[in-house]
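Here you get one chain, nothing else, as structure tokens; it is the form predicted alone.
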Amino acid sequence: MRELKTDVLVVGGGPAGLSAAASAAGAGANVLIVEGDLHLGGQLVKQSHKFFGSKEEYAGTRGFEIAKILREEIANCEDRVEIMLNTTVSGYYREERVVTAMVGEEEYLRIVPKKIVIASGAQERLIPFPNNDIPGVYGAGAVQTLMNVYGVVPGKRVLMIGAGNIGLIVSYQLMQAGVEVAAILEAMPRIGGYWVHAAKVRRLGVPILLRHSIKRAIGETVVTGAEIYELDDKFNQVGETEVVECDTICLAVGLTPTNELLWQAGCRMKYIPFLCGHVPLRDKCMRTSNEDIWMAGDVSGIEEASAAMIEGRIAGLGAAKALGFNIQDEMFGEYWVRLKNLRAGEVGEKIRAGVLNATVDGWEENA
């Protein structure tokens, strides 16, 4: 078994992980990035839409271009950054402060870091309905991967389940690729995504059916259609079901933090619905209750990639400061101002409430 040692181990090479690695390496720390995929960038490499926000958060830049910018920043610190792709972290052992990982299916690694930033992202939620296991039923992330990474369309006519940002954006991307979107279903009485995304698909004639859900997928060996129905304010069925002809059903019903490592590490966790699941308590430096572990991105609560990148910057600086590198406290304040601006307004109200509920003033007072 090979053993690796590093100042900072970053688990995850998405927007949060790359930002954390850049900050820590920029401060002088040696960094090891471990990423289970075959490329760096995480979800950014699938995102062809332009980002909102400010100049600092790459407003007006497409997601895959932001991934390239972050990779170039990492390349500028190549003497202090090691990257391991196709490598999956399998466990954290608190007593030894050791992380184990698999390179592909061939090599078992033992990693001994001084500090760890966990930026493991999120996983897609699914909903149960009859026939949801036949070919033609996809998660929205899988559809984005097929189209934007491999250039393959999933089908000819898609029924989208979920009108959050992901459902709306992927619907638009499907239409850009020449795929017909039969309808977008949303169980809630209003869309969950930005109006600008909804306006794009509505202008192209796609109906967004609020208070609607899927009853079952139709088809023996592949999807040939779907039964849908209307909901009342208690989410009970109203009236008869309706059949929608489609060859693909795409589920965009939310994400949940990929938090297994944080549980293994004994981090204090709390279920916060506004952050979409169990998340670690954190201080203003994104440090968890484990003195060796910081976290950033969707693992800390489901949010936009812009916020994940800022949290990554904070976490990387926090880990570097704990190692004794010269980090000014004012830098953390600047990043929190940027986060506050991102989370402003009605759209960020639930995120603000969730983060407030998950943040502690200091670990000495909360031991």
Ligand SMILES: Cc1cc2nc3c(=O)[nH]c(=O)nc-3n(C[C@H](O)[C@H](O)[C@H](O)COP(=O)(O)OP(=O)(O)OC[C@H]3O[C@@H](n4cnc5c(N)ncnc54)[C@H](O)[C@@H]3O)c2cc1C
Second form
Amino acid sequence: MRELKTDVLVVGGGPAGLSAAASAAGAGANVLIVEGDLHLGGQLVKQSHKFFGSKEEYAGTRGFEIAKILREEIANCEDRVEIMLNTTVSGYYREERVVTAMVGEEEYLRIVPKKIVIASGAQERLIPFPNNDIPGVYGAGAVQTLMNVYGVVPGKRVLMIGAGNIGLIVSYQLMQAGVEVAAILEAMPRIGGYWVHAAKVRRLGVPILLRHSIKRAIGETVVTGAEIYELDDKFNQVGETEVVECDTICLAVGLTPTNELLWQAGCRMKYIPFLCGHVPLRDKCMRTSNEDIWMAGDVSGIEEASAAMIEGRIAGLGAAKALGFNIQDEMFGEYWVRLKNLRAGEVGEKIRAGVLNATVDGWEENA
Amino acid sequence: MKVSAIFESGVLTEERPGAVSPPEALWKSHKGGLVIVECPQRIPCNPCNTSCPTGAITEFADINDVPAINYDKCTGCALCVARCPGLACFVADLTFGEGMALMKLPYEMLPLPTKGKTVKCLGRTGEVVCEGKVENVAEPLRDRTRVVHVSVPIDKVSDVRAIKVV
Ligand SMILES: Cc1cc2nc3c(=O)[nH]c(=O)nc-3n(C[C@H](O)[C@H](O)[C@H](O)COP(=O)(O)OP(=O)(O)OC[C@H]3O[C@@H](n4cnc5c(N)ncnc54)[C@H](O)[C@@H]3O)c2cc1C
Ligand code: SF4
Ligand code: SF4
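Alright, leaving the form predicted alone aside, put up the form predicted together with the named molecule.
First the chain shown before, then all remaining chains and molecules of the complex.
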């Protein structure tokens, strides 16, 4: 079996992983980025809308353009950064500190890193309802990949489930692709995403039905519609079941961290609802309870690309510092301030509480 | 539906911090128009401020602040209209003449409007408010967000927030 050695292994080439790689390589470390997909960029590649945040995090720039900027930065440290695409990290062997990965479907690899940054992102949640296994029921991520990576529309008329940012943004992108959005359903009494994103789709005539959910998908071989209903405060049905005609049902009901590798590595984990699942405990430098492993981005709690990039910078610096590379400690301080500012608003309230709950002062005291 | 529930679904129902119209006297006489911002929620975002060449959208003490506007400095240039990721900035020039106003609206759909053609003007829930004439189609940042200049009756300025090319 082929064996690779590196100072820092970065698992996942999304905004968090690319930022971690850039800062570790910038500090002088050799870095190997392993990305399961055929291209770098993670979720960013699919985002054709302009991002929020501040100028430092490329606000007002489209997501896929941000991916391009990060890839260029990596290309500038070419001699220290190696990239393996179409390669999925499949396991971590704690005793030997060895990582296994699979290249395509052909080759198994052993990777022996000195330090690891896990930036594996998130996966979509699904909700159960009768008939949800017929063609035409999609996750929002799949719809985005189809449209924005492969240029294929999923259908002619979509019912969107979930009015978080993903549901709102994917609805807007569907309309840009010429697809009709029948309605957006949201079980809660208010939209979960940014108000301006909701306003954008509302003024194009899409109803957002608050306190509504899907009962079942209608259709024999493919989706032809959906039964929907209104909810009361206790999430019980009020009123009649209604039928919406559609050929696609798109689920945008949230993400949960892709944390398998962290479990395997024996990192101390905690279930934190505000961070959307089980996440590793971390110190301020994004180090896990396993002293060789750092994390960054959605795997540490579902948030935003803006935060993922800063966390990536911190984790990359942390790993490089632990390897003995010369780091200006003030840089950590700068990144912490930027994270704090991003999380200061009302939408950041849950993140703040979640992160506080997941952060330890230092591993020494907590050992 | 209760007014608050309408707002919670993304429709502005009344003025509130971050979503206000310009002062009427200045607006009526100001050539080039003034900015209308509808961004009433505290979110971590500030490109309206960083893109404004005159400082009319004042600097954010906290990036989560809702935008605050110094109308005396606004030239109606519509750079913020093109840059705002929330499509929450609009410009209206009430001096266009003959009871008409020139609105500068962000547009990211297809097909593109063409100068001289009539388009449908939509309100905050997508309802057709009136027809408007396309006076210009600009792309200030060369990033495919168009700023469409469309003339509409002055009394429709408070309702028109989007166009539909038919
Ligand atoms: C529709 C939508 C709109 C969004 N809009 C915004 C926005 O406006 N502003 C904003 O800041 N954020 C936005 N986000 C959020 C943002 O995209 C994510 O928070 C961000 O991409 C997280 O970065 P990440 O690097 O942690 O994870 P990801 O981008 O998910 O990247 C993780 C990468 O790891 C790879 N990977 C996972 N496991 C393995 C493995 N075992 N081996 C190898 N590779 C692996 C994956 O293939 C993926 O490429 C949006 C997200 C969505 C879905
Ligand atoms: S229209 Fe121009 S001057 Fe007025 S707020 Fe927007 S960017 Fe600033
Ligand atoms: S750029 Fe747009 S969405 Fe962002 S704060 Fe300014 S007005 Fe609001």
